[in-house]
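In structure tokens, one chain follows: the form predicted on its own.
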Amino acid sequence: MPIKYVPFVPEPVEGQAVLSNFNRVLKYKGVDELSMTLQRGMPLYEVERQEIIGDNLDGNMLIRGECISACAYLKNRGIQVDLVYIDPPFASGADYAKKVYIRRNPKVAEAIKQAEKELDIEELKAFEEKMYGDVWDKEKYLNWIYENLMAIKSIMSETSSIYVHLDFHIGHYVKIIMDEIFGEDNYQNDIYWYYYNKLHGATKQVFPRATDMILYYVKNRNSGFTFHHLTEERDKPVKKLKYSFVDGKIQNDKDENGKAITYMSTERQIDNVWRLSMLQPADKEEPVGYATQKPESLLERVIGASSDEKMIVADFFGGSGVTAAVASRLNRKFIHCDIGINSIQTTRDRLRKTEAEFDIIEIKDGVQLFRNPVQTMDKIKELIPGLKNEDSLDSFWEGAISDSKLGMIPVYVPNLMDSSSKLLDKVMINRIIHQAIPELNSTIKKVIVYYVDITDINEINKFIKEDDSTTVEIELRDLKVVLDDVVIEDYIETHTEELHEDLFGGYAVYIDKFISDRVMNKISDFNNKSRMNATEKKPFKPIVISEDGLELIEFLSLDCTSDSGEWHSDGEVKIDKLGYMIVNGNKTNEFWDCRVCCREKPLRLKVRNICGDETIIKL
């Protein structure tokens, strides 16, 4: 439940577009229950600190939480930004994964390393892990959308600029968006991003799509915001005539004799048509094995036009960090914001490579209950007993459970994957009560409405009982109730050695097993389906983990500082998916040997699985 609610601005300012007008652009379902929200205000939760890198003089935050509940934090605390790049789903219709590499057990990597074999990438066992989903219909997706630029507004600088980076499936319906909240005014350019190296094969497109579009816009263009004009190296030189302004006018310069002055131009200035590299980076360097990565010379050109160093540089649906990671290098300040678990450590561990200093933040919003939505949803339904598909219901509900008395019960659970449903309010539970639950069969007698967070339970129940349009029974379930009862966290078992001359440190904390009943169900599934699909050509190749499970390890950290509170990471090793290891941020042409090291005496262990999964133990 939100501690309170944070208004998305402090006072309606003159002549801003409100809601209304925003209807006569566009007319989309779910405009009043979005003005009702709007007028609540952003929830604001607790917040933990989760880790502290380095110092962190500069107040760099990795939030994970989701964007509206991130703004409410940031107002609360009164910090505003100066530029926002946002890469927001494209409302795309595509679901996206992450490759989950298997490591190379340490016993059988160093094996391989003594007799000299290289490793091939392509033997490399891995399954694919379904990371989120970009499913939406566009009226979800607008009010969406809308709620969140809305929050991202209120924290931003009167001097601040704005870059939302989406594609065709969306982009213009937002550009009038944007023109409703930000104002026509203060609308910048578009800047289409060319990936003149993408290749289209046999496509059915009349015109193969080539491009990216990104919305520019500041807040408010009278208040001097930051703007850098930006060039580039031509291929060749070519020859410019060579002209001033006078009166506002562009006029040709001349040397004595009348005679135009020409010179060798050898770059030009950048133009909003930005041609780099394609979706994934070429650049080895670069690709951190997340799906909708960008490139680094993409964000550099929006932060080194935009910003000025020591400036606050946010990205809200932060992804593979490559906003954070750029913005570090450029000495700007940095706020990386997701919701995935998966984005929060790979922008850690990238960062950390770095040497850049950061705290990591959790917001209790619910959030943190599943690492991972789109898999949570795919699994509901064995996760609530009982619950089954029903043909005869609508969409609204998940299924219904029987019961021997009351027959048919429908159950309501929201989608972990809008956080627009994650609230249970007096505006949701009017649309069940006056448009769900009417469009039921008549003989239904029960339904139960399952949530992750509440404006106020009994104020809900109130409301339900005072309402006397329907003698059907409404149960409120809390879902995190479900969420906490399938988390089983990772068996670990340990050694600690003293070392005495050794080069990582004083002491050595050696896994001897290592168990996770989550990545061996992911396993065991792919297996199946693997299975089923074999062919000749294609035989059946299982995934096998040894008797010690030391292949499931991505991670290890230790902290020799404190035994409880947020984490000190003293010493950490990660292990690529060629099995070398990452020893605190430095790579390394040796592979993992089961340990991870550290000088002082380690009093906590905390352990990474392949998924992404963390566990901690005292040691």
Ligand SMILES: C[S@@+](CC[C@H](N)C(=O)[O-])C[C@H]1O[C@@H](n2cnc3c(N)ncnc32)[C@H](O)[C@@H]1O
Given for the second form:
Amino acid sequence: MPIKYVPFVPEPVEGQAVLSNFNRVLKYKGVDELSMTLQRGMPLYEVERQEIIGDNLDGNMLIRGECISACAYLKNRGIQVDLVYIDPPFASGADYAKKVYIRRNPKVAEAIKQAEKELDIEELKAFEEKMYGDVWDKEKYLNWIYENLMAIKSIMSETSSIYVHLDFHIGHYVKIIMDEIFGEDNYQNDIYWYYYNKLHGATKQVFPRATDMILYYVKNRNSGFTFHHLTEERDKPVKKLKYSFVDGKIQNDKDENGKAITYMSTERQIDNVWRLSMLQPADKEEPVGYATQKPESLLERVIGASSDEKMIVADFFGGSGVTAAVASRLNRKFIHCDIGINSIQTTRDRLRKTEAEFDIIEIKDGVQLFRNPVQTMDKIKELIPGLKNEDSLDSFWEGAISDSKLGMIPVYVPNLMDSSSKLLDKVMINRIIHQAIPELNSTIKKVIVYYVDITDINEINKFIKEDDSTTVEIELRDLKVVLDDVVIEDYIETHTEELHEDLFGGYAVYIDKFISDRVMNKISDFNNKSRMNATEKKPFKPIVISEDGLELIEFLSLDCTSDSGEWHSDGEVKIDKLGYMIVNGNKTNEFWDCRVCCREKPLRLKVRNICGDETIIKL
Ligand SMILES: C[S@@+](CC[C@H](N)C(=O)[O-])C[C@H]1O[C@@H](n2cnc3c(N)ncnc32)[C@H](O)[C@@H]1O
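Next up, the form predicted in complex with the named molecule. The previous block was the form predicted on its own.
And the full complex, kicking off with our chain again.
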């Protein structure tokens, strides 16, 4: 349950965010729900600091949680940001997958004396896992983005700027929304990222699409917002007239004969079409293994143009951490937020390779049990006893449970991807009673409604009782109770040895056995699918995991400072997808050797499996 609700913007800004106006323009559905959410404010949850890296005097943050809750947290702490870049999930109807790689098992590898340095990467590529889905209908998406942009606006400083990265699917609609929220006057540019070297395959499109769109606004154009003109090299030098400013007016420079002075210009001012040699996703050139990853060169422009050193740069849909990485490199402070654990881990590891210092913070909104919301949603369906898909029901219902006495009981489950649907309030129950239930078959006697947050259960039950327009029984159930039962930690067996290998001594913790039911279930699903899709040409080749399970480990860290509370990584090893070690952020040419070392006596061990679940054991 949120501790409280934090208002979106301090007070309505004249001439902006006029919902009725917006409603008229877009005629999107669910506008009541949106205005109710805006009235209520952003949910403020408790947070937990999970890890501290370095002294972090700049207050850099990686926040795991939803954009809106992260904004509530920042606003409550009085933190304002100077620059926002966001690349929210598009309404493209696509699902994004993370490639999961089985690692090289040091024990097995030793046994068979693998001589080769490079393993066949395709052989190692095991399975893909959905990270987040962005299948939205347009109205829902627009409601969602409206709320998110309102939340972001409420923590932007008066002199700040915002860049919103979109494409043809929804970009033009979001432009209208941005006009509503930030004001038409504060619009600066739509920037087109032109991937000019994209290879166009056979296409039915009239002109092949080769651009993304970035909408650039400032919070207040009269505030003296930060902007630096940027330049790039010209393809060919051009002759230009030399000029100076005299009494504020531009004047061509002349030589002693009164002839205009010219020079060969090799640079040009960057305009709103950005030709970057990188393609997207940028994971080929800048491999951090994140679908939809944007190139650093793009963020260099955004950050270089609209911020100065030590300003706070925030990305609330941070993904691979590109914004945080570039901000840190350019000596800016950074805030990275993302709903998925994989994003937080990828960004953490990416920043760890640099000297960056930051805290990792988790928003305790009760639904962060799994690695990402898509997985949580999939899991929920399995966890609600008796819940089955039911084709005859509208998509509002997740499915139905069959009851011998009552017949079919439709079940509503909130969409964890959409924060507004997580809260069961009067608006939602009203919608269920007056819209969703009347559309059901008249034989339905009962429905079940799951919630994550509820305004007040007694008040909602009273509301249901007092509304006599339906005879269908409505049972309310807390979804967190379902989620609480299901996390089975990975099993880790270790032994610790004192080191005498160098002058400093220290300790090595060896992993003897690692069992992960969560990963094994994924692999078994993958094997079943491959078996069904096998052909003579491509026979079934199952993924087999050794008994000690060491190939399922991606990362290990030792805490020698404290045996509880936030994590201090006093020694860590990341195993890359080829099996090489990155020790304390430094890449090596050595394969992983089953252990992780530290100087002081280790108190706790954290192990991250290849899918991203983390398990901590005391040593
Ligand atoms: C298109 S990706 C961003 C990619 C990023 N710009 C990069 O270069 O790596 C969108 C990200 O938004 C995250 N996301 C989706 N819904 C979110 C929400 N409500 N709050 C915060 N993050 C969310 C997803 O997990 C995903 O990482």
